[in-house]
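This document starts with one chain, in the form predicted on its own, laid out as structure tokens.
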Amino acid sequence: MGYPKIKHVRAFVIKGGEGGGGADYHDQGEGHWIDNHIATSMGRYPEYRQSRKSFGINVLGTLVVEIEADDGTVGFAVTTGGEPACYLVEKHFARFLEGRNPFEYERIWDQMYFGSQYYGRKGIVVNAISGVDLALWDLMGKLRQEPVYHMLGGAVRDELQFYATGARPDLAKEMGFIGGKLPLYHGPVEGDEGLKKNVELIADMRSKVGEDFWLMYDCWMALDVNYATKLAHKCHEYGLKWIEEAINPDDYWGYQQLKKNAPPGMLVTTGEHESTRWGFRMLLDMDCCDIIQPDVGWCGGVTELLKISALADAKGTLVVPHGSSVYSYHFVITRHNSPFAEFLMMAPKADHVAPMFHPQLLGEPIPEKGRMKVTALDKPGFGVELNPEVKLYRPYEH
């Protein structure tokens, strides 16, 4: 069966005070839990300790990629990357797509990656590649009139189950989630007093949620091996399920040591800020963690996530993607080694379930009582649409 070829590739950002939320989920208003004295590697500087936005976590903004076929069908995706990523998509990557069969996604990915390898390999370049790849999968699904998960092999279970990331695991339990992951509020620079507060918070939450509810700590690259080891052991008696992204993501040797140091039964997880099969091969071959957590909008897109997942499956390691809404749901539902999904609580007080990529996406499914039926994903492509009320700006054209 012949399909129309790719006609146009376009890249947009959102400006004018409309960038908060969506793919740039860190860009939130004052008082939101996601930007409230969370431990970071910048915490060593007092002026950047209270807010992640103070050191620029929100400077890039959302990237929106559109891929239009000859017949007018448009696939799209959102991730982070802002204007720098727009430049890459328009001025570099578009040449590998326009005039091509959209189903040649392997060749397109390969050419984008190796064509930019001399200045890319990770970071914002792979973010841009991820956005293009996700838009391509959305286009393919729309051309075939089937959801992305069908094209990935079909569902291996009838529903997704979720844990919640947010400031209130006790409320997440009431909402039906299987676990709650807290941000770590105090890093090494705050000394023993900060460590004590971290442990006290887990103890308090354990008393509120009971024994069977999962509790995890998201450390967002803020710790060193010694501090992470002490934190893990002090929280062990309160049933901490895992310690996540505790140290510098480039310190594979540190993660290897932390996994050895962790108390029996506690998992070490990481990978949110890792990218491509080669980065994850390091984590897996060096036995750095128990669960890898690639973000499909940052690691290389669906095309690369499939390769990463296959590597992990061969090693017996679970793949639980970083929260990225429908872009990860379509993957998780098709893989046995991805048994549950993350849901970011985007309500400012983490007190109710709200769409993760609001206001940019329309039709975004959300969990009900911590679960989501596979039928919620049955629309073509990723099953969502761009909100026409969110104004897009195209900073570059080709």
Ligand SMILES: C[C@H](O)[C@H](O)[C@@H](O)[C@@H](O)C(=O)O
Given for the second form:
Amino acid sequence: MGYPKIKHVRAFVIKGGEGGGGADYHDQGEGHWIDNHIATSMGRYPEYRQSRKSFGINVLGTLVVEIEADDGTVGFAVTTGGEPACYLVEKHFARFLEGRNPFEYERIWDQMYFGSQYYGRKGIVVNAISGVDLALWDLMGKLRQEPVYHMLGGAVRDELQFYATGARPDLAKEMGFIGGKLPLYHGPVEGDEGLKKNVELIADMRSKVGEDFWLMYDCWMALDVNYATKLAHKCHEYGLKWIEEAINPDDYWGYQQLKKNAPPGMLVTTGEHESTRWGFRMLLDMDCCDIIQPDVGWCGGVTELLKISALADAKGTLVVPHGSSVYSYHFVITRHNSPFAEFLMMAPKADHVAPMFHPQLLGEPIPEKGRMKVTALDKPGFGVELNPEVKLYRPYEH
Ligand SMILES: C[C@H](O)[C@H](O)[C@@H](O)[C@@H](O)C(=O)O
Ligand SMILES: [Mg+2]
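Previous: the form predicted on its own; requested now: the form predicted in complex with the named molecule:
Shown next: the complete complex, the earlier chain at its head.
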């Protein structure tokens, strides 16, 4: 069957300055829960303790990748990467796509990764590769007129269920989510006083949500093994379900130790800042965690997530992708070892459900009562379109 070839690859950023939101979802306006004194490794510097934007968490901005086929069909995707990622897509990766059959996604991925191996392998380079790969899967779905999840093997269940990440697990319970993941507010630099506040918060939330609702802490790489161990044990009596990304993602040895130290029954999770099958194999082979949480817009895209997930499945490790809107939903619905998904509460007070990548994606499905029927995904590709109101800017051409 003759499919059109890839004619053009284009990379854009979203013009609009701070508070643009979208795929770089940390780029929010003032007063948003996601930037309110959340513990990070930069917290050791007082000037960077109150706001993650102050040290640049939103410095990159969104990357938009468009791939146009000969017949005019356009696939696109958004992820985190901004102008630096645009440069890589236009000046380096486009050469591996233009003129090719869009269904040669394995060959294209391989050439992007090994063509940039000498300077990439992780971080923004793999974000850019992920953005291209996601746009390719969107294009393939549009050319075949079927949703991406059909091409990944089809749904293994009729609906997705979500836990919510945000400052208000108590409200998330009322909205029908299966659990609530809190950001950690106080890191080691704030000593025992900060640790006490972290534990008091979980205790308070447990009193509000009752015994059965999941409560988790997201530590966003802020801790050391000793502090994380103390936090886990002090929160155990309040039924903390998992402690997430507690330490430096490169400290595989530390995660291995934390998993040994954690109280019986408490899960250790990580992976949102890890990339490729090789990085996740390290987490799996070194027994670093109980759940891996790749972000499909950062780990290498769908093509790489398929490999990562197979490795985890063989080991009996769950794969619960980091919140990445439709890009993870189309994957999670197709895998038994991905039993639930994350939903990031992007409303500033985490008090209502808003589309995660708002305002960039038209038709972005959102959970209803903490769930999403598979039929919400039944549109070609990832089932979303770029909002024409969002101003695109193409910093580089080729
Ligand atoms: C809430 C966390 O601090 C991060 O902002 C969040 O994006 C990420 O870690 C997550 O797991 O959702
Ligand atoms: Mg996280």
